[in-house]
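In the block that follows, a single chain appears as structure tokens, in the form predicted alone.
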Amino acid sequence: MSVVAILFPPLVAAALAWIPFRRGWAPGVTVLSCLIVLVLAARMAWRVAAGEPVTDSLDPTWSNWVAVDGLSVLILLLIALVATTAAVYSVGYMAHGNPAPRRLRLYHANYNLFIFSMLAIPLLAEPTLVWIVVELTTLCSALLVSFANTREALEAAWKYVVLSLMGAGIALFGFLVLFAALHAGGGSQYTWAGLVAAAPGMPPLLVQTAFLLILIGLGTKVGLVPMHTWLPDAHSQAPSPVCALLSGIETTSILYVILRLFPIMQAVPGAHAQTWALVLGLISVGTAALLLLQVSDYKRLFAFSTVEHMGIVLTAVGLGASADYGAMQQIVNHSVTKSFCFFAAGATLLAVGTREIAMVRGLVRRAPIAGAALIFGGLAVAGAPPLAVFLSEFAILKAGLAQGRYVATGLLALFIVIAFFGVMVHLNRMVFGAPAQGLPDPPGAAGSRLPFTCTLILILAAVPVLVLGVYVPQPLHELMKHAAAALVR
């Protein structure tokens, strides 16, 4: 089978979600889709993780268009890892307040049109089609995020476009720029293979002023700072489910279009791509650092907690070959910590009514779920050991050191550490804290009890983010092993 039937499933769930059925039928067709994509990305990267040749199925109509290998695959299926947890997720969350079953059907249809878009970044090849396919993640969940239809929800998702396609603005002049440098250098195949081979004989300053313009283009949505403003105000306002995409998984497959540029600049004399990606993580992790301490918001809160960890990975990338595969490593150990996040905000959400910090304390008496799930994932997030992140993060930081990037390290692991105190204090709180004397119960609390798609998520999404803090099954480790390969020449 091609590999480009995984692009199929959603495009089919999207035009289906619209058959004015029974009110179950548009979430039941988006997870049986999302299902069917996560086999046929298990399926490939179980290929990849043994060595096997993925691209043998293809039909040579798509071989000039699609191409796979350890990081595209690593990124699919991360994709359909959050995806398929967030529709079994959404399926009782957003019944909860019980929407018109047309608005319910515009949810699940765009939903998966979404998944579609983000499918399409890794497979493809050609970098003009790849950003064709990132600004359609931009206009897909814009949707997604004024699904409240509030004021607050329609600002967020404005912004959101406007800043996005300003990125997208710069990002396209910087690919056509590439291009302009691949015909100067005597290659003729614009893909990410044809790049890398043609990039020993490329003018250097225009693929610079290339990775320049990407980098800056695309950085805005990652959410890198000072471009990331639009992310704490669109992940707070977005349904709970679709944050679990947007900063699970959307951020990082912006990202992996970045990395792809890595092995081209390594073959430029005089490239600085790695000082780049350390000085701007260095600035994304430290500044949503010392925001985390100041938050209001527990959307907000993991929101910035995204800007942190992207910015965490790029600088991982910055510090050279020893660090790919702990960046690797960041990337998974982020996507499942941080949709796991939102799926316990999103609980919280319906058992108190309320996203200010300041409303919410004794939630694990109150909600003992939500309220479990909640420290439980502030802590996987912020790094606490043996979870996942931890041991990523762990990895980094020990490439850097034996490096020699002292200075580097030292201010990474400090960011890290005002993160972590900046994530658990208000947290902490939240959970454990006694009410404020003359404090009223926040509006529209909706009571303790969580449908059981989103109790049952929150178990399921924690088993990986305990297992990865503790073991990495070899197929797993093979898969990263591969895809850190990816970003060396």
Given for the second form:
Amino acid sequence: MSVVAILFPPLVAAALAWIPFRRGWAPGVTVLSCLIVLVLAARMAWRVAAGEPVTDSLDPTWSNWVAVDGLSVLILLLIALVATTAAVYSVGYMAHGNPAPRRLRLYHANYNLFIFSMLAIPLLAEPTLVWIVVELTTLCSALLVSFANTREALEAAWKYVVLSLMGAGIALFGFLVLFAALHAGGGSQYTWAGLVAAAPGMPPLLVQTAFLLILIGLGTKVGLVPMHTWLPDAHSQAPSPVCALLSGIETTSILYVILRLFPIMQAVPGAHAQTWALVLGLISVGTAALLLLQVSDYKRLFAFSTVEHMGIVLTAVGLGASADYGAMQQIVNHSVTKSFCFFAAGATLLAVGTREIAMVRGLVRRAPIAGAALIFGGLAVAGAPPLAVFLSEFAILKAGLAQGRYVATGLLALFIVIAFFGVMVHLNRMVFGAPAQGLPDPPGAAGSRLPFTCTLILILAAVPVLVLGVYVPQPLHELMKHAAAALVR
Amino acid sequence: MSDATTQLIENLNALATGLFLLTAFGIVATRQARGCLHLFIAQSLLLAASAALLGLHFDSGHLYGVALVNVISKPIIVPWLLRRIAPAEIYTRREIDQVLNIPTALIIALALAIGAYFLGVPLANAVGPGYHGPNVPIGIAGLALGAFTLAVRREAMPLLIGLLAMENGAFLAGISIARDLPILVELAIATDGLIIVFIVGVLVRAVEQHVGTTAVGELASLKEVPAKRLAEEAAP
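Switch from the form predicted alone to the form predicted together with its partner chain and give that structure.
Now the complete complex, all chains and molecules, led by this one.
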């Protein structure tokens, strides 16, 4: 079976979700399609980990458009995993408050299209087509961000669309310049592999311009500082399962496109791709860490933590060599942890009905599951041992020290520590703090019960966060090694 | 092709791209929403003209394809989609208070265009020998002015036009340096532009319904509020 088969279930499910059938139909179709995608992605990942080629069954004419290697399979697997958990979480979460059946169908159709567009990013090999599906991720998710139709949600969706598309316009020019560079360098195949092959002959000025344009353009969507301003808005106003998708995997799958440029840049003399990555990464981590200290909305808190994590990945890629593996590990751990955090934030929102940190105190007594999940998610995302993110951050810092890059590594460590305190100060107060004097009861705090699927996902999604912190399974280790190898020429 | 014909084609292309730059300035400065749309249509036709002329120059079927796609999608389908989806109000709105007044905005736009020239010329030279015309610097200027439009306008229509104008700018530069882009890609990008119009139209309609304005730039309630002040506000 061809690798493109993975694109069909979400497309079919998007069409089926529109059928006005029973209430459980659209969510059911979505969950089923995501499960199929997960199985297909896991199969591909297994083959890559075992060292077998995944593209053998691919028709040669397709190879100009579709290509799969370790890095793309890793991203595919993460998309499939988070898409599945968020789909199951959505079943209970979106049924809360009894929305009109038509709105529910709209949600699920959009959800599937969003998954489709994300899955296409790592599969496609032609950079301009990749650009188009990156645009599609914005367009398919815009209506998910604005789903609540409140003034705030609409504002967030608007900022998200305008800034992402503005970035995309800049990136489009970057991809056209890259195409020109390929032809000037004597290459003819405009694919990631073709670019890497033709890189030594390409005019450095063109490649560098293209790299910077794409880094700025797509960096807007990844949430790199200073292009991050839309991210906390969109990642906090969307429904929680959508936040898990946006923060957990959309950012990483766009970052993947930027990572694809690094092997090309390595062949170009005088190109400072890694320096750019290091500087932009450190600025992102530092700014996010400081902003984390003064947030007032716990979903924005997790959104800023996403900016921080993207910065850490970029910094690791900037350090290069042995830090590449750490970057891959950080991508994996970010996806599983951040999606869990937004599931926990969603459970908290259902329990207390407000997003304000100042309005929530003593959550663990009022809603034990949400409270426990929130503090667990906070510890995990801030990088407390022995949880997943700790391991990858430690690996990156260790690689940085081994290379003797003391300043960069020191700054990174400092920012990570600041971010840790930023996250924990707020969440600790929310979960364990005594109710302050004079604070009114938050609205809608009738103590609505957490839907079953939400509880189920909170338990299931916690497993990888715990396990990956103490033990990396051999196949995953192999997959991450293959993925890290794709960053080097 | 004789030298005189080539010369004529190059001159006509220079004229088309020059007018393209003027429309980009117009989009920054026009107050009426409808005027912005008309300028954008003119700009797309000029882009198509430049693509057709370059197609003639290089005898390239791809570029005729680009011209055709642009003539069909932007002047015809975009206004039709907007009429179907977006609230009629966005046509009639006139922007009174802009972020910057128009003379200031135009001076900054001029500086951007000059900057684009200094960026574009070495870039076009690096692509190699052959005719590039003024497409690369003017395309970059179009991209920059589109982005600048996004920064200074608040009404939905000029903002949408700013987004699409950025794409036009990228393409104007692209047709001279990336001539053999597969037609499939061109078609996909044109479709993508239409999806942008569709989604933005739906969003503007939702904003108009739920917030009661199409001045989307004035939505600015989401920002960091120090937790302490919030607690004080919440306290009776």
